[in-house]
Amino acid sequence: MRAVFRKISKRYTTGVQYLTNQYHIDVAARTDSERKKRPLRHDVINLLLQSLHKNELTYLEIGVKNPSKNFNKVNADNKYSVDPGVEYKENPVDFKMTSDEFFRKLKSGQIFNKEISFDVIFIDGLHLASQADKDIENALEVINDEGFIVLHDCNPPTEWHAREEHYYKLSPAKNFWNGTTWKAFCKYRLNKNLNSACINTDWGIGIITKKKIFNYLHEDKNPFYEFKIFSENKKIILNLIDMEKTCKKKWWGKN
């Protein structure tokens, strides 16, 4: 009884340690703080599309989910969804596949005509760096001039948040997730070729585009993709930007 009893106890004072330390209290934090920031994701999709001022826009969004977070709240008039449905088992959406597989078809013509081109890519699909990297590379081939691509989940506010395994719930950052996608958004940030910003909001909202409105990184300050030296170089790793007193401005030249 008494051995029942230390086991017990063991667990109930491991339970107080973990809620009252320091630095879950911390996560927690940060946590709370991501979620409650402003605007998201369609907002800048939208303010996107809209500084093209085209008679008819196309969009794109790999990685769906449940449309009523995102999708159905983008404003286009052509608009086209891609997910395989492994987190959302009703998925109503254009193109039930792999974003890969969805590519592929694309440019062989087995999708669409072989010249369709898009004006915003959203990519919101595997949080891991080598599939964000695919999926970035494969947009580039199909993105207007003028047009935008954009990365969810590039600014993890911790190293928990950045995890390589989601499902491990038991972490500080408890199902929230941003996997590695801030890595893929960093190599791309070092393409001269490229202008690159992340708008600090939901999350960390990654555009990158060949428009001459932001920049690109001259020097790889992370070249390991250590957390730590991303977590305090930020602001410059990513480009990072507040919506309103910077990109409003660039996109339409207001103060």
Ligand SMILES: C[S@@+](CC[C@H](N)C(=O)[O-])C[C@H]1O[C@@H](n2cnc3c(N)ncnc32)[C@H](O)[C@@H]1O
Given for the second form:
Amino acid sequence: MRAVFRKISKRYTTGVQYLTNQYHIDVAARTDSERKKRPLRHDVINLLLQSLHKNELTYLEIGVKNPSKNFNKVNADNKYSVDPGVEYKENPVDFKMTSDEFFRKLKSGQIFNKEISFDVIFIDGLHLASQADKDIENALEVINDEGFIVLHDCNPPTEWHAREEHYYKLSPAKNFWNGTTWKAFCKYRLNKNLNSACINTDWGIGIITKKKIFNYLHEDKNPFYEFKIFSENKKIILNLIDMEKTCKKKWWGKN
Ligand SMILES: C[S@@+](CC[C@H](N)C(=O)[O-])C[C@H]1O[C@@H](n2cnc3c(N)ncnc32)[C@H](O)[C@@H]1O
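What's the form predicted in complex with the named molecule like, now that we've got the form predicted on its own?
What follows is the entire complex, opening with the chain shown before.
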């Protein structure tokens, strides 16, 4: 009986420690603050599409989950969606496959004709750096010269949001997960043939474009992708910009 009581008491104490720990409370506050930020990803995507002033706009979303959250809110004439259906059983997408398979079929002409190109490609599939890196590399081959590659979750507020394991939900970030996409975005920030910035909203909306409207990172400040260095130098490393301020500068206007 005593042993059972001791076990219950230990569990209770551990639970209380978890819930009242200042570090956990601070991380939860960072989660809340990020969740309140506006505009959302579809607003940014729609703005980018609009900025192209084209008669016919073509949009591709990699990783869709529930389309009512983003895909359905995007305004484009031609919209295509890719998702293997890992997280959402219904998976109502055009191409039920991984992004790797989609791009392989696209390049070999098995889907679309070989001339297809996109105005905006939204990459929001598997949130691991190695996969996001491949997705960006593939997207660069089929994005229009004036177009935009948009990458979700580039600005994780804490290292717990940037954990590798999606399914571990007892960390201070609970079920909120940005993964390691930020590392792939940082890699492309160093590419002098591309221009990039990250909008400080909705967990960080990375934008990569061939147009010379942003800058690129001239010096690798974080070769080992340490989270602390990243966190302390985000403004420069991500080219973290505020949506409202940049709206005024009209950075998405014609080149
Ligand atoms: C974060 S959700 C997408 C959310 C959606 N884009 C939005 O804005 O609401 C990630 C999705 O990526 C999908 N996914 C996982 N691995 C993938 C892969 N290798 N290729 C493409 N999509 C993948 C999952 O099935 C999941 O539905």
